[in-house]
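A single chain comes next, written as structure tokens; it is the form predicted on its own.
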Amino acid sequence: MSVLVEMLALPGRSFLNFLSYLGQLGRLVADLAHSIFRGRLRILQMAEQIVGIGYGSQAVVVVTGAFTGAVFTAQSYFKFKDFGIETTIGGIVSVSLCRELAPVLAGLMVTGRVGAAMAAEIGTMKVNEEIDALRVMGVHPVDYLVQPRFFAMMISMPLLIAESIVFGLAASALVSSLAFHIPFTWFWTHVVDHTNHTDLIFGMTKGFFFGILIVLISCHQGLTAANGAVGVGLGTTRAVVFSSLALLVVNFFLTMLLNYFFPLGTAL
């Protein structure tokens, strides 16, 4: 009987835990908004985070974008060849990279690199009582730790997405030309004909919101870390898993919403 009661209580407990987690994130958002509107911008810390997040993530993003474009080009060619339209892959590859592949895959890679680092760094400060020391000195942890990372991610993430798209298209063009003997000018003609700046805006907008999700979830896991090194490790794992899942879920709703404002094939 007790096992049955436990099974019936599990969904309700999970739902309440989820609501509690959303409430904690909402509290962090409120503290962050209060920090921003007070106007206490920490430019030096923000610049350091831009270097760490943006510049430091370029290698990961470039490799991800390039090989995603190359693989998608190869798979598209092998299938399109059955229909005799293999020379038209430039358009489908460019639109797919701009709207879905580059934002999502680069976002997941940045989550693994930057989100884990944020959670580990802030979590270590939490268990070492350095955050309590900041409060004693009159420095709010959100002002000093979260706000610079928030602005740095909002600036860096859309640019990283754009970089991923560029290298994805470059790799796609090389594979099409060298491996499948599609003339470069023909490939690029299809890219230009079927892609416009709204597709790039589409992907960079996703990157903007993905960056916000990564910062909020990762910093929250760091700020709530407990129980020493075990707690830091658990918080780091949760930051990556929760951020990745949230990114994939939010991506669907962003796709539906952004397609309302930027339908496929339209230009501003």
The other form holds:
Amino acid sequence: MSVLVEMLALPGRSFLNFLSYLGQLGRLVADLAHSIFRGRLRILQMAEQIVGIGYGSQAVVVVTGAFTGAVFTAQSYFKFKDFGIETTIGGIVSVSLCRELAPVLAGLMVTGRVGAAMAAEIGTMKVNEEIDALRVMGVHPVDYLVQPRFFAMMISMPLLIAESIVFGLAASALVSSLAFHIPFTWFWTHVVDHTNHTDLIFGMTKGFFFGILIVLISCHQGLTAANGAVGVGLGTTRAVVFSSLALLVVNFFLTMLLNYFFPLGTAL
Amino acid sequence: MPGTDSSVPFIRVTGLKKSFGAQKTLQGVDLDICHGETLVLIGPSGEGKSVLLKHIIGLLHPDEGRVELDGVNLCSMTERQLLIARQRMGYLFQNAALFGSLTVAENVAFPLKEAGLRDQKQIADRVHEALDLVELSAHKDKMPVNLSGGMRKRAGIARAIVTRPECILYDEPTAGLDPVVTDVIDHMIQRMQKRFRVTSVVITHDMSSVFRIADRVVMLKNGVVSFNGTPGELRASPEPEIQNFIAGRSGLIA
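Switching forms now, from the form predicted on its own to the form predicted in complex with the partner chain, please provide the structure.
Let us now look at the entire complex, which starts with that chain.
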């Protein structure tokens, strides 16, 4: 009987935990809004975070973009050549990179690099009582820790996505011309014919929202870390897993929503 | 002007109760702390001395009871209101809680910069003065990870006093320090009281420090105040429990 009750209670408890988690995230958003609109902007810390998050993540997103572009080019070529339309690869690769591949894959990579670092750094500060030290010195942890990271991610992520797209296209051009002997002119003509600047805006807009998602989830995990090193490890793992899952789910809804504003194949 | 009316206690703790799960840490603590006095909190480990200190500065929220600062209830304040109230206080954490990413001097300068001080020379002078008081000037450019436990604690003290707060709460300021540095810290606490009329609340297990610095001693036992009096009254107390605590006797036979 008790096992049956436990089995029935489990989904309910999980749902309540999920609601509680959403409530905590909502509270963090409210604190952040207060910090942004009624507190002072911390430009210096924001600049430091842009260097750490944006500048420091370039290698990761460049490699991700380049090899995604390269492998997508190769796979497309293997199938497209059966139909004799391999010269159109540039079009499909650029649109896919702009709208889905670069934002999602670079977003996931940044989640792993930046989200984990945020959760670990803030979590370590939490268990070492450094967060409480901020509070006793009259500094709200959200003002000092979350606000600069929030702005840094909002600024960095769209640019990182754009960089990822550029290197993805460059790699695609290289692979198609060097490995598959498709003249660059044909490749580029199809890129220009099928890609609009709205596709780039589409990807960068996704990056903007992914940045917000990653920073909120990761900072929340850091700020709520407990139980020493184990708690920091758990918080870091959760930050990456929750951010990655949320990114994939939100990506679908963003695709549906943004396609309404920037339909495929149209310019502004 | 707040902070000058000696008829109103600076800090008043009333019926404070706090539990962590099944563990009832504070079970109704009543305590008044006057302006300019040095109150020492003693008692066995795990009896809630640090928990009480964290309630006084509003880091913890009580289950029942209230903490008043100059007659204003801290327990009904929001976190952002508490941030302003806390600017009147300094706090030394048991583990010092220095920022690992900043040097000692940057750690000590942090509260000054956050309080809005922009003059770099003034900041440097104040940091130097605070570090001098705890004899740590020679190590100002070191990172906290390269300091010994005692040095970290002294850096934490410098950070707590640098803003010249009205009240400083010390959680075991001399634990892990050698006797000479302990004496330096004790003198510093006394000097702060005499020169700036700073109110100090000190948790310590060092009985020589207790008799050196305390105006009043409060003992916490089983979540309530079990003794509240002067060091002389503590020494003269007939309670065997208190005498055993002062002498450091466990009652065990080898």
